[in-house]
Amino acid sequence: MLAETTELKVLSATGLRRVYGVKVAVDGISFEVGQNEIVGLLGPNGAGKTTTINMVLGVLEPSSGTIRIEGVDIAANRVRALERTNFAAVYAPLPGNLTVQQNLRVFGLLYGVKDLTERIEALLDQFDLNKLRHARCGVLSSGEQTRAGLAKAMLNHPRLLLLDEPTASLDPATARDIRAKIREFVARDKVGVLWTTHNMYEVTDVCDRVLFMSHGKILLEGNPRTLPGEHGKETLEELFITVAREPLTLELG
């Protein structure tokens, strides 16, 4: 009789802390990302995202815990383990002396991802940047800087994709596209992402479950459709506030 075979999860983060002298940033959170899931990361400001993001990216180092990507072991073996990640930040903008289509071509070389001239032409269509191949990064719109860096992004065929405020200055209509074709990603290729926003709107609408985090816990975890009625609360936006400012209320309820 054969074995039940596991789903490899894309990523495990397993006890994973990170301490700043006497600040404790994250305080030995855990959580996976499975094949096809997009998970939302959500918290206030200083709640530990970004300094998870940055563990997860492997530009922190945790002060202890570990974090696997489809089974590799980051510590162990860091180029294996981040080879199939990527992320598009609104903090991370693309060298702006750089045209969009350099931007492509060179971070494409340092992926090392195959066939690169087809790869950006194809990424140029899908995020609508044909007209801006050879503007320069530093002169294009918020938007459009949002939209290169989520084409930069996707480069790679990435099996993990992080994700922060991927659709931050992005009117309503782009915005809508851009979590379409995000989905269909997702879908297509496999891929597991981790998604930061504070648009609660959009997590509901991209997001299949949520960790909420304050004070470098996560305190919630769930479908963000039905969790905020779990908690007694009508809207996530509702639930988030509650995160924000009253985060014992939720430990003890």
Given for the second form:
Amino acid sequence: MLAETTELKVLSATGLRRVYGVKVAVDGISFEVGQNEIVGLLGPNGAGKTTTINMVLGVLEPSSGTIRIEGVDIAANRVRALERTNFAAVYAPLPGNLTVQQNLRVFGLLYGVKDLTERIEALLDQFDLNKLRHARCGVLSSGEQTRAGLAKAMLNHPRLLLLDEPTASLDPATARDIRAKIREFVARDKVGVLWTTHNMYEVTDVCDRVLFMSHGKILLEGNPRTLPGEHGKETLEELFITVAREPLTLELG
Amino acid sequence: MRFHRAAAIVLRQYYLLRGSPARVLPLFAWVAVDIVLWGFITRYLNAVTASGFDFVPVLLGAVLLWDFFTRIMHGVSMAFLEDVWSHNFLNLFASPLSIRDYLAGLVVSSIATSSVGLLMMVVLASAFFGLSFFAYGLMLVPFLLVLFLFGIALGILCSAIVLRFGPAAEWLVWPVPALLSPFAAVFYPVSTLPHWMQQISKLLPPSYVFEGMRAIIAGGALRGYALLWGTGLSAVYILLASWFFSRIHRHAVRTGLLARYSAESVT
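Starting from the form predicted on its own shown above, please give the structure in the form predicted together with the partner chain.
Starting with the chain above, the whole complex follows.
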């Protein structure tokens, strides 16, 4: 029974803790992301969201705790775990000295994508990058770079997708299109997504569940559409501000 | 090891070279300058010394072999530095790329780029200054092999140092061959060196190559076991350098340095 439950989880983090010297960046958090589920990881700057994502991506070792991607322990089998993962983040743009198409080809090889040429063509279409395929990523606008980064993130049909503020540089119309594409991708491929953003409208629009982090801990978890009401708040933004400024009132209340 | 992942690193390097004359030119420009400069120096030395000793295979040959070693070492380091310069570590190391795949990609990239330099040197040295590789006979193959292996080892070691100390440590990479050259006895016999330098020289595989080269030119017997020892030493250095790189990468993941690489330190 337990095995069945584990199989449904794309990501399982247990007792995840990260300490830098005396500073506790992530304080023993546990959470899961299921198939076909978009989980919002919310919290003020410095709450530990990016540290958490870095640990899931295997570029930062947890001080303690375990991370399993589709049941594969990343500490024990990093390569196998990361084959089924991908990510896009504003702080990790694609190399600016390669064109969009070149970057997709290089990363396609890194992720061992089958039928790579067809996959690249499909993604260039999907993210409206056809006209930019021969443009170096360094000369793209921030919105175009975001789309190129998302195309790279989808290359290997990841089972787990980590998105760190994926629409931060996009205009509202493009951001809406991108959200729709990600939702479509999630529904079609039964992907699990861990999504960080400061845009509360976006959270309500796309996330099935949210985790509110503050000072390295998960303080709240629930449906973004009902969570504010459960804590006596009008909106998710109001709840966010309370978590950021007065987390103790929530913990106690 | 997955070849497609190593191939990704090589392909990236090919794309960069294809689109950038600034990267292509150094592959052969400096070695060409070196060969021309030393070609004229040897020609001059041949003219002013009446001994009949031919400096071309000794000096020009040594320059060519040493430059080959330097290009190999720099080839590995350059391919690594491309990732430093383009802030690509997160994208790379959050992918299923293993350290073995990555290093293999750097090495193959270096073979490709240094071959260009070697070809240029061979053409210039033989066409304009009469350097004949028949003078070294079949021993040229192990000579190149030892230098190739040691260049790879040193390139990986320097890359690990840059990974550990951050982008500013790049300056450590470039002068390493110059620092080693007095000990490697490129232009003179090891016996010329003071005792303490000779001890260091014994640990440097290139010194066996250059000693062997001079022995062949002088018509003496080449000590085959010495060259074998140099090859073995180079192979051990590659293993040690790869192990060291893996340790440094592990340290960077453990401390958080990899995720905050531009900060150079997490303390």
